[in-house]
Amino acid sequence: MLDATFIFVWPTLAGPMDGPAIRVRDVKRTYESRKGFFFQEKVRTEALRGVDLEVARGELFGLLGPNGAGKTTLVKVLSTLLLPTSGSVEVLGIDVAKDPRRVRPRIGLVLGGERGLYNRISARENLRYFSDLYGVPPSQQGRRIDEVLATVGLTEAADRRVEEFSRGMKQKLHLARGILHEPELLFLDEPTIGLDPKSAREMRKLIRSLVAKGVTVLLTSHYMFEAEELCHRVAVLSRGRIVARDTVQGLRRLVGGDRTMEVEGYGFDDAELRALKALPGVSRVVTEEFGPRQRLTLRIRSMDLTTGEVAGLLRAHRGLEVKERRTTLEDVYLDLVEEEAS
C-alpha cells in the first residue's frame, strides 16, 4: 500500500489534452541498500525491469500482480513520488521527471487503511485542510467540499469527528479527498481492501460515476472479480516486468480461451493427461491435488468440445466430476503469473 500526502502547487500551465493519460516507455526502477558487516555489502534490486504502459484517457485501466511484482513502485513513479532509474514516464503529457509540479495539481492519489486522515476532526475538517494543501481557491472550498461529501454519500456525517467512523467511511473520506481538487487522473491503490461486500459494492459504484464524469482511472487491486467488472483494460505485471495487457476477453485467448473444463476424480496417469491434450481445442491442462484427489483444469479454445467427450475418455475413472464455466479474470491471473515464474 502507497502512503503519501500531496502538496500541490496549482498549475499555471496545462498540458497537452491530446494523447494518452499515460505514457510509460522501458521504465526500469532499482533500489539500493547495504548490509552485512558494517552494512559494507551493497545490494541492488530491480523493481521495474523495462515497462512499457499506455493508459488512454477517460479510461478505467487496472494493474493487477502478486505481492513484490512493483505495482506500488510503478504507482510512486506515476504519481511523482519516485523517479525511474531510467526510462521516460509522460502523465497527462507532462514528463514526470523534468515538471512533476505540473503534474501533480492535475492527479489525485486515493490510499486505503487508516493513514492520510486526521482521526480527531470531523470530516468536513479534514477536507478543508487538504483544500489548502491541494491549492483549491478559498472562494470555492466550501461549495465543492459540500460536493465532494454527497458524490461518496457523507454529507449526514460531515461533522462527525473521523475516529468514530467505519472503515468504509473512511475509505470513502480517502476518496472523497483524492476528488477534492477535481483531478484529470486518478490513482487507486487497493480501494476496496479489507471492507464489507456493502461497502465494497458502494466504492465500486463511485468509481464508475467518477469514469462516466470523464476522470481516467488507474486502479490497482487484488481482487479479480472487481478488476473484471470494472476495467475496460487490464494489465498483468510480474517480476517486475509487464506479461500482458489486454480486455478481459483478449486475456482469455491469450491463456487458451473463454471456456474452461474441470474434471475431479482420483489416480489420473500420464497416457490420460497426453490424451486430453490432445483433444481439439485442449490448449492447457492444469493438475492440482487435494489429498488423494486430484482435479484437472482444462482451457479450451474450441466450441465443440463436450464435457461429455471428456468424461467418456475418463470414463474408467469411479466418481468422476467434469463441469465447465466460464473462464475468469482470475485464471488468466493464475495461468500469466505461474508462466513467468516457471
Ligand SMILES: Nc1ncnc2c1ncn2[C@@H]1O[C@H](COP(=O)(O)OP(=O)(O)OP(=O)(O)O)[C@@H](O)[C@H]1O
The other form holds:
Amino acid sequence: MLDATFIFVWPTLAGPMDGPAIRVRDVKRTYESRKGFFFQEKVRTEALRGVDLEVARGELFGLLGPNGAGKTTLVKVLSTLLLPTSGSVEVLGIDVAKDPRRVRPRIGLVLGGERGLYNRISARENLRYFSDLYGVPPSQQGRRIDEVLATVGLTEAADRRVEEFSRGMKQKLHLARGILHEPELLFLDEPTIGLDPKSAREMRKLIRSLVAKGVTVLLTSHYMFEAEELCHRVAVLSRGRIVARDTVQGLRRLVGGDRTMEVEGYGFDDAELRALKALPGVSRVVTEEFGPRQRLTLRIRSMDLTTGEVAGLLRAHRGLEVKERRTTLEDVYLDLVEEEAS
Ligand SMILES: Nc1ncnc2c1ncn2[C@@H]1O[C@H](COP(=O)(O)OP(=O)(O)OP(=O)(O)O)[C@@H](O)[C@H]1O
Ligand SMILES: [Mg+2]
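Switching conditions: you have the form predicted alone, so give me the form predicted together with the ligand.
And the full complex, kicking off with our chain again.
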C-alpha cells in the first residue's frame, strides 16, 4: 500500500529555531445555535473539548475521526475562519486569534465539496479572480496560474468552463486555488472525498509532491488507508478530543499489535472467547456477527502465536477459517473509537 516513491523527509529543513508549523494548546470550540419553535431553544455543541496538537514544519499530518468528531472545526480554527472559544492556537509562530491577518497570506485552505468555485467561468478565470483576492502581484499572476494549472494537471482544461468539469477536476482546481499564493502550510479537509480511485490516487500524488517541495500539510480524512499511505503522523479525533496521536506504526503498537487474525465460523461460545483472550500475545478479541456466521478479530502482540494454534483451539467448529493479516490503521482507528465510546 505504501508508495515506495514517497520518502518522508522528517522536517529538519526549516531548522529547529523556526518552531512547529502548528501549536494548539487546550483548544475548545463551542457552537451556539437555535432550534425548535421560532428558534427559541438554544443549543450548545462542544465541537472541540480541549485539543492539544503540534505539527512540525514540513510534516504531512493526518487528522482522522468519525463524522462530527470536530475535524472541520479544528481546520477552521487553525485557518482563522473560526475563533477558538478558549485555548491558544499558533500557526507558523503567530497567534491566530490576535493576528489572523498575518497568518492568512501564509496558509492555504481547501475545504471539500462543490462550493467555492465559479461555475460559469473557466478554470483560468477562477484562478485569476482568486489571485487578485490573495494579493498575487498582477505581473506574476499569469506565470503563477500556469504553474499551478500544470501542478494539478489541468493545463489542457484551463479554458473550459468549470461547470463542465468532473468532480475530480473540480477538486484539483480547488487545490490549485489553495496553492496559488504559495502557502507554507496547507489545510486540506477531506481532499479525496467523492473521487474515484484513480482520481483519489492522483490527488494523493499531488499532495505528496507539495510536501516534497517543503509545504507542511494537515489533512483530514475518513479513509484510514489514505492516512496510512500518506501521513507520517496521525491524530485520531473523537468527540472533540484527540484520543491518540502517533506514527501509524506507533498507533498499531498502542492498540496492541501489528498482527491481526480473523477467525470465521459458527457459534463460538464465551468459554472459547475467554480461551482465545488468554492465549499468550492476544491483546484484544472483537466479535462480529454476519447472520449465523461470526467473525472474531484478534489483535496479536507476539510473533510466536500461529494461526494453527488458534485453529487448534477451535477445532470442534466446522467450516472454520483462520486468516492472518497486517493490522491496518482502520483496525487501530476502530479500536480507539470503540474504546472511547465504551
Ligand atoms: N455551524 C455549526 N453550528 C452548530 N454546530 C455545528 C456547526 N458546525 C459543526 N457543528 C457541530 O460540531 C460538531 C463537530 O462538527 P465538525 O464538522 O467539526 O465534524 P467533522 O469531524 O468535520 O465531521 P465530518 O466527518 O462529518 O465532516 C458536530 O457535532 C457538528 O454537528
Ligand atoms: Mg468535516
